[in-house]
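The chain below stands alone and is given in C-alpha cells; this is the form predicted on its own.
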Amino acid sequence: MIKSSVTISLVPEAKGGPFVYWDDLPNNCAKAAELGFDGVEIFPRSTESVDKNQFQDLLSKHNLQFAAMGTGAGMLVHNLSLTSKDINTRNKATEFIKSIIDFAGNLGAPAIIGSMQGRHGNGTSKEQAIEWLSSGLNELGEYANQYKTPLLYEPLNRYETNLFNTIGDTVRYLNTLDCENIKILADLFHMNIEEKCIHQAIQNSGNKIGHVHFVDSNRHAAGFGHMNHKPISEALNEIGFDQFVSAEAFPLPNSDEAAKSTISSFNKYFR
C-alpha cells in the first residue's frame, strides 16, 4: 500500500525552502500523526543535529513511519558534491552521504541524493562528471545495501542539474551502473518542468521508481495547483509502486494549510 509521508526540514540555511514543516522534530511529528501522515521525511544540517534516541522515541510515541532522509545540506551548508573537480571535496561528499546512510538505514530508511550529485561545466565535460557521479552511486548504493535499504536518486530539472533531468534518461544511467540498489525519486515538481507526460514517464519506469515527492505543478502542496494528480496515482498504482509519496512543498500559505491539503489530497487519490 501506497504511503503518505511530510517533509521537516533542520536545515536553518535552508529557509525559504520547499518543505512543509520547519524546525521543531517533536511538535512537528505531533502535527504529522495528528493529521494521519503515515511517515516523516527529514532533512538535517548533518546526523549530529538530530538527537537519535529522541528521533527513535517520537516515531515510536506518534506511530510514524521514517520515509527518507535528504543529504541537501551537504551542498547547501557545505558545498559538496559528487562531481566536484576536486577529490577531497568528492571524499567528503561521499563520508557525509555515508553518514546518512548510516542514520537512515539503522532506522529503516533510505538516504536521497539530490543536489549533491552536482553538474558539469566550468572545465570538467559531462563525460568526466558522469563517470565520478557513477563512481559514488556504485560505491554509496552497496553502502546502503548493508541496511536493506535503496539508494534514492533524484533528477533534477534543467534549471539544477544538467546531468540527468527525465525519469527516461535517468532509468537508462541507472542501467550502466555495477550497483542495483539504486531507485528513483521521481519528484512531481521537477517532473512537470522536464516529462512530456508525466503518467507515461512513470509507466515506462519500470520497478526503477522507490520514492516520490507528491506535490503541485508550483511546488505547493497538492491541491493548490493545476495538476491533475488522478493519473499519477493510477500510473503508480499500475507499476505496483508500494513505498512513500512524500510531500516536499512551499509551506504556503502556512505549514499546517499545506500540510492538510496534501493529506487531503493523498486520501482522495491513494485512499
The other form holds:
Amino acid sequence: MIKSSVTISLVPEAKGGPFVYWDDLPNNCAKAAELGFDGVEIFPRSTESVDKNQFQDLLSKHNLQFAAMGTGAGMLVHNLSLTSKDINTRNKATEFIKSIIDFAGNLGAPAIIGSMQGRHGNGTSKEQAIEWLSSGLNELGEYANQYKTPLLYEPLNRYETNLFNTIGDTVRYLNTLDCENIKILADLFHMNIEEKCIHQAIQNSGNKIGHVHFVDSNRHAAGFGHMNHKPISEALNEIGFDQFVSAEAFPLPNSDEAAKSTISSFNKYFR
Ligand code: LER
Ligand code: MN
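Show the form predicted in complex with L-Erythrulose, please, because up to now only the form predicted on its own has appeared in this conversation.
So here's everything in the complex, that chain up top.
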C-alpha cells in the first residue's frame, strides 16, 4: 500500500524553500501524526544537528515511519557537490552523504540525492560530470546496501540541473551503473515541467521509482493547483509502487493548511 509522508525542514538557510513544516521537530511530528500521515521526511542541516534518540522517540510516540532524509544542505550550507571540479569537494560531498545514509539507514530510511548531484558546465564537460556522478552514486548506493535501504536519486527540472531532467533519461542512465541499489525519486513538480505526460512517464519507469514528492502544478500543496493527480495515482498503483508519496511543497498559505490539503488529496487519490 502506498504511504503518505510530509516534509520537515530543519535548515534555516533553506527558508523560502518547498518544505511543508519547519524547524520544530517535536511539534511538527505531533501535527503530522494528528493529521494521519504515515511518515515524515526530514531535511537536516547535518546529522550532528539532529538528536537521533529524540527523533526515534518522536517516531515511536506518534507511530510515524521515517520516510526519507534529504542531503541538500550539503550543497546549500556547505557548497558540496558530487560533480564539483575540485576532488576535495567531491570527497566531502560523498562523506556528507554517507553520514546521512548512516543516520537514516540505522532507522530504516533511504537518503535522497537531489541538489547534491550538481551540474556540468563552467569548464566541466557533461561526460566528465556524469563520470563523477556515476562514481559517487555507485559508491553511495553500495554503501546504502548495508542498511538494506535504497539510495534515492532525484531528477530535477532544467533550472536546477543540466544532468538528468526526465524519468526516462534517468532510468536509462541508472541502468548503466554498476550498483542496482539506486531508485528514482519522482518529484511531480519537476515532472510537471519536464515530462510530456506525467502518468505515462511513471508507467514507463519499470520498477525504478522508490519515492515520490507529492505536490501540485505550482509547487503549492496537492489540491492548491491544477495538476490532475488521478491518473498519477492510478499509474503508481499500476506499476506496483508501495513506498512513500511525500509532500514537498511550499508552506502556503501556511504549513498547517498545506499539510491539510495534502492529506485530503492523498486520501482522495490513494485511499
Ligand atoms: C529541489 O527542487 C527538490 O525537489 C528537492 O527535493 C531536492 O533536494
Ligand atoms: Mn523534490
